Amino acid sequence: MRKDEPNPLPTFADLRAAARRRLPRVVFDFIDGAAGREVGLRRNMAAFDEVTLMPRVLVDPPVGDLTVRLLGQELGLPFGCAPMGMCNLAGPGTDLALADAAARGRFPLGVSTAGSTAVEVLMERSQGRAWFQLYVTGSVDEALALADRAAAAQCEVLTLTVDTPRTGNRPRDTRNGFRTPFRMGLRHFVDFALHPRWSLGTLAAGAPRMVHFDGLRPGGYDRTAPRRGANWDFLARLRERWPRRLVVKGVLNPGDAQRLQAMGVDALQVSNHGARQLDAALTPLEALPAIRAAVGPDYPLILDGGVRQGEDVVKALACGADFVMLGRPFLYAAAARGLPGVNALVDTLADDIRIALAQLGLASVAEVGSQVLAAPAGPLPRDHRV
């Protein structure tokens, strides 16, 4: 798609529908699904519908400036790609497409412990924009070795995910027989046969595997096993050992946020894991104002969960976030059209944000704060940018 061509999949719903057509059901449901009855997933998105903005008129701002500074980095956009495991299930080369898009857009690329392409490869491909996401999956020494690997790869940011003491009950995966490591079983034969493009491409490239566990753990990674060891003592060890910026992901409780801040964590990611862990958990957008009040106005907060359009990014910033991460939309875009789809998603989100800034009478995303809200979002006004 040339730069001057319109995006044929301009909305989240379009991307999701295209991904659903192209992917086998077992794969689409793994990406699309959530915990329990998936009420939490719907609430994540609905929370943004409850936030309204106050437009201004007779203002003629210049083209919206979307650059931000976060954790010592100059970023081209106020959003990035959240870490997701086994991205290459969306199609061979998805990890590389996401890295190429991150380099083009100058935004962070989350690289999961359960990723299907090595962090060293993605660090180079993204031009240094890979943030490694760390799970503690039962072995503290293993987790520290993975952190050392990320440091050796020159990752500037390590994101410790703390909201997965057990993997949430995801009925769609159970119903479909989805397992990790990923295997094409006989029960999936018809599903794969009905999606030959995906099946033949995956067969040629090889089924995705969790490459960070190669040579590290006999038998590979079991995502259903209890993840013992991710506790406050481990965090203290990690903070002492990790030489660069440390983010803790999966925080919803203000008391936890204050304790993490006091322990020297550089930023928090307010997240409920895309509603894939606890169906009844409050949404990140609901949790954000109280966490902002707890940590003060200058402490970096990142939000993920339920963000589906550019206006959602603006709403999150107005409610107290400094930056936003998206997950599923990137995989839908990759499944639908590969790298052109991912680039089109990024361009659409950026254009949506610029349109919102123009409607709000703002020249840059750095100016977004609580003043653009039609109603207060919480106890602490937010009118700055970290």
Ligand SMILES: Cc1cc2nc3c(=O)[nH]c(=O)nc-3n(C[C@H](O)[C@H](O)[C@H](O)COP(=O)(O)O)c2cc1C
The other form holds:
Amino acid sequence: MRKDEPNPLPTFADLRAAARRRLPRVVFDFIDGAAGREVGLRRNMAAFDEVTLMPRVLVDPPVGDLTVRLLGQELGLPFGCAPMGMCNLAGPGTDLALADAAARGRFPLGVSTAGSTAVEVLMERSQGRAWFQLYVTGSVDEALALADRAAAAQCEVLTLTVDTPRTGNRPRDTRNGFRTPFRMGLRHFVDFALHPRWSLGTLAAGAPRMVHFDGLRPGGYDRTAPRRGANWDFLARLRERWPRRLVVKGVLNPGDAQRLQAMGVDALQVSNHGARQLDAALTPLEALPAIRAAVGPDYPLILDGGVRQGEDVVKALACGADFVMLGRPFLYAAAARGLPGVNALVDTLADDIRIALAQLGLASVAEVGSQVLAAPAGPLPRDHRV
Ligand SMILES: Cc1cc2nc3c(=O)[nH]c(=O)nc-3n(C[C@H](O)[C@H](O)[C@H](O)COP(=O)(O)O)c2cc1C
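Coords for the form predicted in complex with the named molecule, given the form predicted on its own:
To see the whole picture, the full complex is given below, headed by that same chain.
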């Protein structure tokens, strides 16, 4: 998209609708779906509606500096792409498009253990911006081998996800017969035939695979297998072994946050896994103020879940986050329009943030704090309108 061309899909709703048209139902539902009745998914987004900001007037023309320093890295934007498994389901080449966008925008790209393109490839393509996300899905030795692989690939940051002792119950996946390894039934055949563009592209490129398990596990990868190997003992071993910055993702409890901080974890990702694990889990935005209070003002906190527009990023920063990640919006943008779609999403978010800064009378994203909140930060009311 040229700078002067309007973005044809300017909102999250536009992106989601376009992705829904483009993707087979089984794939769209895997990305879009969440645990249980999906109340948590709606709550994650609605939590942002409860936060209001206080504009300031007659302030000098704003600079709109969006750069941040996080975990020793200079980042071009205050947001990045959350780790997601099997991104190439959104369309062949999605992993590479996300990596190209990360290089262009100088933001981190989460690369999942369950990823569909090798971390080494994505490190190179993103110009060193890949953060490897680790699951303990099999033995502890296997997980440590994956961490060693990320270290050898020169990843600066390893993210250990700890909110999946078991994979959440996602009724849409059950209903659609989505499982790994995938077994094609008649209804999938019909679903794919109704989405020829996706199907032909995927057929030509080959069905996405969980490439990090190649040569590691002969039986292949089962996404529903328990991931209970990620416990406090494992974290202690990982902290000893992993030489660079370590993030723990999926933290909502202030007590857990303090213990993780004391164990030498470098940052936490306050997240409920996009409400894909526990429908009733509190929202990351709700959890944030208490976690910030528990870990103190200088400890890095990343938030993900329900962020859908630039103003949401500003709200998360105002409520105590240092950085924000988005999941589904990136995959919808890639499904809808490939790399141009992802770049347009990034530019729109960045623009939104600059506009919000101007309204708030701030020159840079680094200045955003609780002073921009119209009401003091605190646990949000429980009666979200969802
Ligand atoms: C399709 C999909 C796959 C995901 N796979 C992973 C994963 O492999 N590892 C992980 O830590 N989180 C995974 N997540 C969770 C995201 O990292 C992130 O927490 C969540 O998507 C944020 O919520 P949002 O989608 O509302 O932005 C996945 C999310 C989606 C939508």
